[in-house]
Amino acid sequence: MTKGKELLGVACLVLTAVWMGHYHGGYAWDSSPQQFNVHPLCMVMGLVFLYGDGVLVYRVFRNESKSSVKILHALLHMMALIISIVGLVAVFDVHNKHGFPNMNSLHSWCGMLTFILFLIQWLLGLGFFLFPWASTMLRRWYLPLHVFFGLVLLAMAVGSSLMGIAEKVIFSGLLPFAPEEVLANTLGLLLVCFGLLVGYVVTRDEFRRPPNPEEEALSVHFNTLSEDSRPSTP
């Protein structure tokens, strides 16, 4: 199941790269229209592919140490964040250079909202789980919200990507069933399948991390010490 997710993710990246590279002149970083092509590639790579990988690390590495998986989870999302920032800088720079308005479409509004919420989610995750400052009770309260909003953000990222694909196809003035339009629509369908597959794996009990008695014992001991020798509630 997870291998299928990876194949879908790679297919999305390849189609995005081919679409921008073959049909729109390739890539550059000189404020030209080719610099705009960096934007969709980075956003699909960052907020969809790498973000989806980060969401699934606890399912893929179910038998690895929890601390190692936690660090990998944070690093994948940090990579997604950096690549997304590059994609945003690329499009804003091109718009400003050529006098195009910024933030004037539903795609841009949803995309920016997704990015901002993703940044907040990442920072909260660092504060609550990787470098925990919050109490055990507060972390247990926030964990279901963290998981829920993780899936919501993936859905928002896929939805924003679909809006961007539709805008690009419309603005390109393509004829019905032109090869570029077929490629773009195929990319959209693959992005939807990728998001659905990630959501399915995350929400199925058979993919959950099995209980580790040793880790649970250490966690209870730490919680007892950090809660003034009062055991935490299950």
Second form
Number of protein chains: 2
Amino acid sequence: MTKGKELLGVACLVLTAVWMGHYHGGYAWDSSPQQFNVHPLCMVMGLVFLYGDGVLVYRVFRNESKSSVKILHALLHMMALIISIVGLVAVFDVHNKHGFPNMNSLHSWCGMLTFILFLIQWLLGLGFFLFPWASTMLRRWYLPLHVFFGLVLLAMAVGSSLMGIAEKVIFSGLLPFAPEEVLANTLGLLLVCFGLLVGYVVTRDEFRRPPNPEEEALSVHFNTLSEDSRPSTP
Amino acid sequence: MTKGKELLGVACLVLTAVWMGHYHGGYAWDSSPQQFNVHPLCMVMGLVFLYGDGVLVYRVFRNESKSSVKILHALLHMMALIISIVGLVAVFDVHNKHGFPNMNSLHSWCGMLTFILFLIQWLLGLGFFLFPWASTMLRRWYLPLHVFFGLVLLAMAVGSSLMGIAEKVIFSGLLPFAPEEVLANTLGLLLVCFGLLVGYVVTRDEFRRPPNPEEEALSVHFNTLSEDSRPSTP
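And the form predicted in complex with another copy of the chain, for comparison with the form predicted alone?
Entire complex below, previous chain first.
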């Protein structure tokens, strides 16, 4: 199941790269129209592929030490954030250079909302779960919200990508069912399947981390020792 | 929380009605461009508003008898299906009359996939849970899938609506930040909030149906009596 998700994610990246590389003149970083092509590639790579991988580390590495997995979760999402910042800079720079308005379309409204909520979620995750700043009660209150918004943000990222694809196809002025449109629409459907598969694996019990008596003992020990009873695990 | 969701849903309907009524010449059923306007209104009313209400009946009426709630769930989703069929007929008819291609855009691919999966999910729900055709084991296997795809379909319906809004805004050839575009984009954000709120209420434990000893007893009784051990509740 997770291998299928990895294959789907790579297929999404390849289709995005081929779409922009073959049909729209490849990539550049010189404020030319080719710099725009960096935007979809970075957003799919950051906010969908790497983001989805980051969501799933607790399921894929469910037998590894929880603290290592937690660091990997934070690192993958940090990479996702950095790559999506590059993707945002790419499009804002091209828009500014060529006099196109920014933050005009529903795609940009939803995409920016997704990015800002993701940044907030990442910072809160860092403060609540990776650094010992929050009390057990606060952690327990925030964990289900963190998980819920984790999946909401993936759905919003896929939804924003779909709008971006739909807009790009219209602006490219293609004939109905042109090969480029079929490729772009197929990319859209694969993104939906990727989101669906990540959501399925995360919400199924059989992929959950098995209870680990050693971790539980450590957690209890840590709680007894520390003044404000912080658990070692989110 | 559920009142807020109802308010949001009504706001989505009103904004769609105003958008199509005020900016696109109102409604008709004569294959004129005004017939197209029936499409967004019906899809938002059927696949988002009524669909979301149908999803939530188990939470809103969590203290009513389960069999009544089950019938209400099926009826609301049947209404959602019928209204969305009207919305689909509206757009196919206008396209055919004016020589526009059908099933060309990513919006139409995702929207049709959502509709077909919803129809399948409704038929399966009917067969598995409302009529006594499935064994307990089959019901137990299908229930989590029914719940999972229930939320996936809501996300897909909202995503398809967002693409439809983005396409309509582009085809309307508006100036950046024209009042019509701001209204349409606001509608998009409200649809996202509606989906988010329904997803939140459905996945929180505090809104779940409290265990009912009478129902449990009836279910056990029914299982003991019936040959294939069907539970009375999904």
